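Starting off, we have a lone chain in the form predicted on its own, written out as structure tokens.
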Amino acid sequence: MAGKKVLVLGGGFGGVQAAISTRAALDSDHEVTIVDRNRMPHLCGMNPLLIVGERETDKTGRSLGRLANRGIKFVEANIDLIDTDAQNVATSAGTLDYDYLVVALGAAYDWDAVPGARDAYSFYDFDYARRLRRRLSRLGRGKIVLAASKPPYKCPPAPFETAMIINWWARKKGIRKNIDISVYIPEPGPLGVAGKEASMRVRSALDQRGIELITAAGVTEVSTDGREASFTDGSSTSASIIATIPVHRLPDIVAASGIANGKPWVSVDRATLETSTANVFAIGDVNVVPSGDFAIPKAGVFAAGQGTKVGEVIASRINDSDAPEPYDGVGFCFMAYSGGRAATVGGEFLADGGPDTVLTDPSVAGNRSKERFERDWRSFKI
């Protein structure tokens, strides 16, 4: 049997585990490779952290030619073309052949749908944040607005955790009475996908930390000066520093390649995540797989699960070996409440009658997790 060649677009969470996930099942006549026009991806993860200056902006990052240990071929370049009909992806440093092809782009951000936010700050991009890290270090007093868009955006904890993260610095750095920090969200609730109780206690751990939350009211422009922002409930406020997450989209070349037709997230199937072409697979945050009234968070994690499952499904289907397991859609997310003590929040999402959800207390040893499951990131483990 000729060697199948697996393609993977995206070299984030979902990506880099099915490369390695493919990798360890195959034998050496098949080529396993991994495109993506960043050779060091930075794990926004750390975000929160890095802009209260508690993580080195040299230390987020892993380099991608290091998967070459592995016997994964790594490209670097700009995806330009996927054409699943003849089954190639033309990019910047050639045209790719494929016999299965991964799709794990993540989403992009659309950084003008809310005007005014391409100029504002923001956490949610290693750029953007390295920017709010340094205005973050020159501000001894004012306001600090956190504010979304409209779901769905990656990492639901994240608006949250950054701002119990700045409260804990700005109590570190003696300056807490002198700031203000607000958080603007457009749900109706905070982590609405874990369930009531524990949408009640983020409200609840935010009150105590003297963080106004304001529900139901997204951003929908911020000024030109980036000191003021309206939102849909009517409101505006002025601050010093107001930091958007971005509206979050489909990226334009997996849009134009058809495989999503014509929605907003690309459909996949349940068990397998293989999206309506045959033998092509979306993971991570370009696909959507409904879970109750929700879906599947957009998060790192569940990312590297749908990535290590669709490795074994290509895997299977090459070796000709008995089918994995359907995908089970458990996984988690850490929540920081400050740069000692951490959360997590997860489960089951594809659990019958819907997720089956918790929310952890937060901990000295959830934060140790947290740095683990960092360290293991770093060097691929994850």
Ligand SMILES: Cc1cc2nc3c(=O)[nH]c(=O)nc-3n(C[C@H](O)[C@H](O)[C@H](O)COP(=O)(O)OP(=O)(O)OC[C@H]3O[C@@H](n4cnc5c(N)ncnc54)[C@H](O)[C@@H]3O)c2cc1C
Given for the second form:
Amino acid sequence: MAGKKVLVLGGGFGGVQAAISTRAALDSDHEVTIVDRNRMPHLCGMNPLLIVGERETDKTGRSLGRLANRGIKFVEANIDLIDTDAQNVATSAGTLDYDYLVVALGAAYDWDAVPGARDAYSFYDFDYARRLRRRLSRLGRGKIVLAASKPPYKCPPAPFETAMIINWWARKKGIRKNIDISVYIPEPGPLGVAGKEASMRVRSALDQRGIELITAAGVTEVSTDGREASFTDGSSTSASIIATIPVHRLPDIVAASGIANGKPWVSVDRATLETSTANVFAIGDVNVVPSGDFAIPKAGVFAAGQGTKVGEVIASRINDSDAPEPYDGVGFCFMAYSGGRAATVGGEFLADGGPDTVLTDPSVAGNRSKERFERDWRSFKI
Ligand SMILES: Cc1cc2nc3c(=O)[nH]c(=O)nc-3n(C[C@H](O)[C@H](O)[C@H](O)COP(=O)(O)OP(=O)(O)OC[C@H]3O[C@@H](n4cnc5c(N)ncnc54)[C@H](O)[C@@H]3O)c2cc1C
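Form predicted in complex with this ligand, following the form predicted on its own:
Below is the entire complex, every chain and molecule, led by the chain shown above.
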């Protein structure tokens, strides 16, 4: 059999696991290549602790060049065009052909969708998180606003986790009484995707910590001096720090490729994660997999699980072996309540009869698992 070319676009959670899973199941005459413009992606999940100085900026990344040890070729390049008719991808390092394509390009941020957000603070990107870390280190008093504009956004627990970590940090620093913390979200309640009970428990965790939660209030604008924010419910607030969650959207090159068929995110077969184009798969934040009244959350654990599944599907086609079990939508995210305790939230999002999810109590053991998760990510186990 002639060697096949498997091309993975994006070296985040999903792309890396897709490449590792495919490579593990194929003979060496088949090629697995991964393309990313960024050789050293950072783990966004560390940002909430990074902004309060509890993670080091030089210990949140992993080098994709190390995938060569596993027989995966890494190409550092910008991806410019995906041509599914010609079965090739144009990049700044040349054109790459494929037999099987995995699109794992994540969600793009539209910093201009909310006027003023580009120049405000954020914890949704490594560079923004570093800037917020510098600002927080100088803060002695004032109000901190964390504000989302519209769903979907990555890691639905992140705004609440970040608010609770800031609360913990301010207490530790002895400045909590001088600091107000508010979280504004567009949804009717926190973490709706995890069910009503989890949502109520997050509400009460915020309440117990004196963190103000304002629901059904997506941020619409941040003033040019970054000190005033306006919301969809007609309210506005002034604050020392306004940190927004940027509007998420499909990357332009994915929209231009036609695989999303003009929809906001790429629809896929929920068993195989294949798009409407044969042998072209879309995994992670770039896709949408319906789950009850919601969709599978945009989170790294799901992107990674989908990557593993896609690897199995592609390998079964190349090896002409039995098709693997369908994708199960199982995944758990960590939600830290402080620097020392973390809960998990997640479950089976594609269970018969609807999503079956649970939010555990925060614990020290949960925090140890979170730290293990971070180490495992850096060594490509996740
Ligand atoms: C603050 C925060 C906290 C989070 N916490 C958690 C958590 O605790 N647990 C969890 O599971 N998830 C968490 N997440 C979510 C998680 O980071 C994402 O869901 C996950 O990264 C999605 O994986 P992906 O592979 O789909 O995309 P990504 O990881 O975003 O990877 C996409 C890759 O594509 C590359 N790329 C995009 N366009 C191009 C192009 N044109 N050319 C070349 N390369 C390109 C990018 O450089 C990137 O490396 C968090 C996110 C944030 C922001």
